[in-house]
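Below, in structure tokens: the form predicted on its own, a single chain.
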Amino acid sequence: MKTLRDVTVGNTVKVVQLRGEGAVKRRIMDMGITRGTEVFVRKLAPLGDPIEVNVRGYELSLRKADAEMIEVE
């Protein structure tokens, strides 16, 4: 399954599942980051980590870490 770290820059995807357990998921879940959510990649920053996101109308900066816990389609 593909996460949101494989997802290139400019692309809009959609959010399939949350992999994480416990504190992790619910962090990411409180982020706005649910299942069904549209994800747009706005940038990546220069060394690939954290990925700039925008999810909700507002911006958000993932660690490669936790968007690997996020599949997406």
Second form
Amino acid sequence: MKTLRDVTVGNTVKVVQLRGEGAVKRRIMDMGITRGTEVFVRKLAPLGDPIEVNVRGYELSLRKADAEMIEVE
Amino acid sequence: MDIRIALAGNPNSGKTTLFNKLTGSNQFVGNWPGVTVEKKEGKLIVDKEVVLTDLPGIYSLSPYTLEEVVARNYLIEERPNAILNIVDGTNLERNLYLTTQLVELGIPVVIAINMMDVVRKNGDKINIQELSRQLGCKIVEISALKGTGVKEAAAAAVEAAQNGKTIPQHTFSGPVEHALAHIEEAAVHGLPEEQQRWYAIKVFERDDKVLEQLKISKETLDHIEKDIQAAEKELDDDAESIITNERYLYIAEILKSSYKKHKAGQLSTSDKIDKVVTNRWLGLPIFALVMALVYWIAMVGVGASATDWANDGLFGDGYHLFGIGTSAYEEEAEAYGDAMNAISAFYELDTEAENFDADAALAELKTVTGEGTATVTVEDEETLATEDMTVYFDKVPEDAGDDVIGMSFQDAVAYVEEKGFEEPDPAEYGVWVPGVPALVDKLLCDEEGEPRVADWLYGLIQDGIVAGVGAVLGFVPQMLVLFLMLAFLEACGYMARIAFVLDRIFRRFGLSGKSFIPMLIGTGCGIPGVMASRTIENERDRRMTIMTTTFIPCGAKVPFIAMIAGAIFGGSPLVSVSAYFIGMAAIVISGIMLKKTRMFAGDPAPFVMELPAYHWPTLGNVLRSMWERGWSFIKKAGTIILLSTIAVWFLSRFGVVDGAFRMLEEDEIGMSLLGRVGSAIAWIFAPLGWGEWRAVVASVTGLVAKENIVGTMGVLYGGGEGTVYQALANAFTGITGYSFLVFNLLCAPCFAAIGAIKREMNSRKWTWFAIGYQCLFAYAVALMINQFGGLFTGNMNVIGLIAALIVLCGMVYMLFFRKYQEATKLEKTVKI
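Could you give the coordinates for the form predicted in complex with its partner chain, as opposed to the form predicted on its own above?
What follows is the entire complex, opening with the chain shown before.
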């Protein structure tokens, strides 16, 4: 399954499912990345990690390792 | 009874601005008990009976982050009379997510939709009546920045506190509601009715903090678990995610009917700025530029003159008002210094001798004959380094180099004939304002300058109290300059980008990208460095930064490093370069080791961070934030700094001489109580290669201020044959000298920095842990340097070597072999 980590910059994807559990998963969902949400990958940080995405009309940054928990299509 | 209202909302929603607008100057700033999270309370300007509590900025009421637990514990346990929920109108979806949780608490909620001016400018439409009906609470439109609607919001909150009631309007899907009904019946029916829904939802989410609090019996829990699992199976997700999902679905549903966005998908100004500022290629150069600017202003341009003024002027001899007369005085002082040096090359002059006669000395000087050149040894005041300088007898040649005194002997004689032997007095140039010690002198001394009070009292007041207060206040001006810039960076939105840009490097050491600023500032002074850690949002990263920032050599350690380099290493510049590398290595190594310890492992720290839109901060907020931080340093750190300074003054200026306890002269520190203590504990430092009381005493006086080490060593190692540097070179080998240097670089910082650590840690236990760790780490590193160094130079000590090997193995194990596991839940309990 494709995850948010694999999405190239400039593309918009739809969230299918979130893996994992506990603090990180809840935080990601609290910030608005839930099933069916559209996520636009805006850019990579200058050092290649983390990534910046646009979700629900605002900018959010998350690490690639955490982006791997988000399955998208 | 007073009315209590809690102000809740997302970070960056304008909460601080609203809080300042509502409370004005009636604020009390502190910390939430036992944690490093800031707590602010204030009385409403319009009604002094109403206390407004500013909760930490949060996105949710989850049990996972410290801020959220603090906020929800306050709401559940203190149960304020009402919640004023500030919502960013330009980002309704995510902001209302918190609202859906607040309305379930059974506390009346009033929503203040902020930034309505921006919403209107964008042409977006919010149907307030509809939204208010859907959410079940009153809504007020405001602009905290412009101050519109703020009074109405406060009035609505007060009104709700007196006789409001908020009933949550949204329902979850069938299977969830079914489970919730069971939970309410089985586990929480004993609670007040309005609180039942919140607890039921938390039990459904399996919130460990709530389950702990409710103490539900095992049977009931098993029974409930079946209902939860049934819902989870039906909806194919875990309970927590189901609730989160449905909240967002619900918000999307109500916004459909009450919110119209004018135009979507266009780049805002903020987006355009961000495209450049965190650009793949420009991001790092821009970051370097911003940091260089911050450093220059805080430490060099404005900060250094502010600190010099506060330490050497206000709490020193005095200062020239607005610098009037400073350059004239400095020119004169330099000429005087040159003249004295030139004279002493050819003639032995002692202006401080009791029977000194200026006229006779001048007459004698005129008879001195000589030719060519002579040499004079000049001592640097800061580092005690000595240098041989050439003095010409009749005329300084045009092409004289740097090692020639700028005045010939004959010119010097002419100089003293005209101006006398007295040192120029800065008070005679420009507009001179005497410093605090000079003013206190006026009170304590008679016309002849002799103290009117007992010597010990005079010493206590001047060297203990005034110097201690100076140590507290001396750093404040520089700190304020730095805080001003930090507040600006935070408010405009760039601080979050710093974390974004640097996260990849710093997370390896258990630090945040935002830790960079404290460390950068720490190269100038560790005190504002430690205080700058306030900008880091995660408590674990914050504590780690507080503990490691002072490893970086600060400005006050530079003269000491120069002294060791000059005396023992022939002035090699490599010594000071290596000091910075050791500081950085200490941070990296400590970060990796500490994050694996039990003290640090308990908190999850997900890096899922909002990058707020850039905006121009308001002057009032920036100034207020600057002032709050500066004041909290004075208040919280002041006592410890003052008391410690007085204690060291007492220990170093009193002692038993010839069987009698008395006060000592400044150069008798060797006989002081501190000297005794130094002798008694010197053995502890023997494995480091310098188990000698003089080195120990110098290290202790370094706690008052690190630059004191040089002065103390000057007194203790000077006075014999040869210079201080020669005495040091005899007392230390290269290895023991380096061990001494490294220990003093890494061990506990000065009292002022310890005070700052205490202020920021907000916990006695953590302060001691930090200081203890620093000393232990310094000891371990110095031990390894001395023992392994001894091995290569043939001074092997078997026991010491074994100890050093054990330390090394321990470090290697912690660094490379011990596994690190990120916590998945917050272990800490927060008592409100």
